[in-house]
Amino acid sequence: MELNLENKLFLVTAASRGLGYSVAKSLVNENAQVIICSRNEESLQAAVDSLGSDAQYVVADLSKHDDIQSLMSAVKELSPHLDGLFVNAGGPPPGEFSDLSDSEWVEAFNLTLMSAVRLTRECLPLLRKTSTPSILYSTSISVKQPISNLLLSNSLRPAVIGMMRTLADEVGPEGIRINAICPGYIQTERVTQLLSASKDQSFRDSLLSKIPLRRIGEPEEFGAICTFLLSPLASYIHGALLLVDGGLYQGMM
């Protein structure tokens, strides 16, 4: 299916790795342009390296604000218009409620529902002076199902689906569309070390027993999802949130 993608140009953040680096992958698969950010530039240039002339990297700490400003310069010398964004960021840390400080909770705070503002702010302009603008915020399962010791996640994520929602209302009326995806488990790196750092089967075994699919998604499934709700073949799907979990929610709504 033709996605119609060759040469728009998508920022994908905290993208080195993980989740948005299947994005980015995806998304340069479609012939589509990409930049990345994250932290960590060694992190950054490999995965450069692996996607190859279509994407560019800027390092940035989307928990601070000059940072996400530094970003968007980079960005704005590179290009006087984006197609489209893919708000990312690493999760906050575990922690059940008497665990978490005043500064945890801040930090949190900036790097979960802040970046996303920040972003969203900065790249609206941008949006605005092409003809098939997209943002898709990526969250988690956690937005729709609460999960035990992510607190932080759990109480900061809605706030970004509650964002969407609302923004959705108002610059849809401009052609902006905006969407909200939901991972469950994906075999990240973060998934990955979750399970080997149980050494009991046994817990293994019970994750997989609850995703009707009876198995942790793929990272090139959760891009191709992503890829399509970014292009111009979902132009009527605006104010969505839609979950890649295999099933694992068991909730009506």
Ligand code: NAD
Given for the second form:
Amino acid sequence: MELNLENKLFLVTAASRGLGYSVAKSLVNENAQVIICSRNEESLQAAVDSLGSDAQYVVADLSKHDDIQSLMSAVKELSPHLDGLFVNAGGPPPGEFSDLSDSEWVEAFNLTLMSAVRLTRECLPLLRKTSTPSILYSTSISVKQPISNLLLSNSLRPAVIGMMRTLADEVGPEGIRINAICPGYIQTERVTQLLSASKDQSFRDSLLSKIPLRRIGEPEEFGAICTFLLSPLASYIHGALLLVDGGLYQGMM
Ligand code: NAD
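Right, the form predicted on its own is done, so what does the form predicted together with the ligand look like?
Whole complex next, starting from this chain.
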């Protein structure tokens, strides 16, 4: 099956490594072009070096309004249109209710929800200029079931889903497809650190025992699914939320 991504241009955010990088890599493998961003120029340069000539980068901290404005100015200088947007950002810090201050809530709100709002607002006019536009929001299994000690993620990521579902109704009639993807545990640097931080092997064993496929997902598996959802081949998938979790989520719906 053809994904028909040749020469299409995607903005993939927070993509110097991890999930964002896996999506950029998969898109480039399908002959698409990508603009990636993250906060650190050195890591972005390394990522673009390994992605090849179909990738370009812009430095931006997605938690900052002004950085998103400059990111979008740079994107518009590179191209007047976009075929797709993959919305991703770093995770908000862990913590329980009593640990978290107002400023930590506001920072997480800016990083997790407002980055998605601002990127969407800025990208919609560019997406409207193409024939098969789509947006994919990367969230987490935490939108289906809370993860302990991740109060900020559990609270703010569902708001991204609320926006996605509402926006799907608003822009669907224009042919702009909007979906969300919810990773469980995918073997990025972040998850490797998380698992190695727990010196106790029983944490890993207990996690694996809850995943019916009995393994952590590979970034390439995540990248491939996102590339499909962003591609014209997924032309009738709209307003959907897809778990990529090896079966970890146990609910019926
Ligand atoms: P990672 O640490 O491997 O990569 C994060 C990327 O985001 C890096 O490129 C980093 O530079 C960039 N980044 C971080 N903060 C940024 C900011 N403020 N502005 C711009 N770029 C920023 O992490 P990952 O595993 O790829 O996770 C990506 C997102 O997905 C996080 O929000 C994470 O919480 C979430 N998530 C990951 C998993 C998983 O299994 N890996 C599961 C559920 C949710």
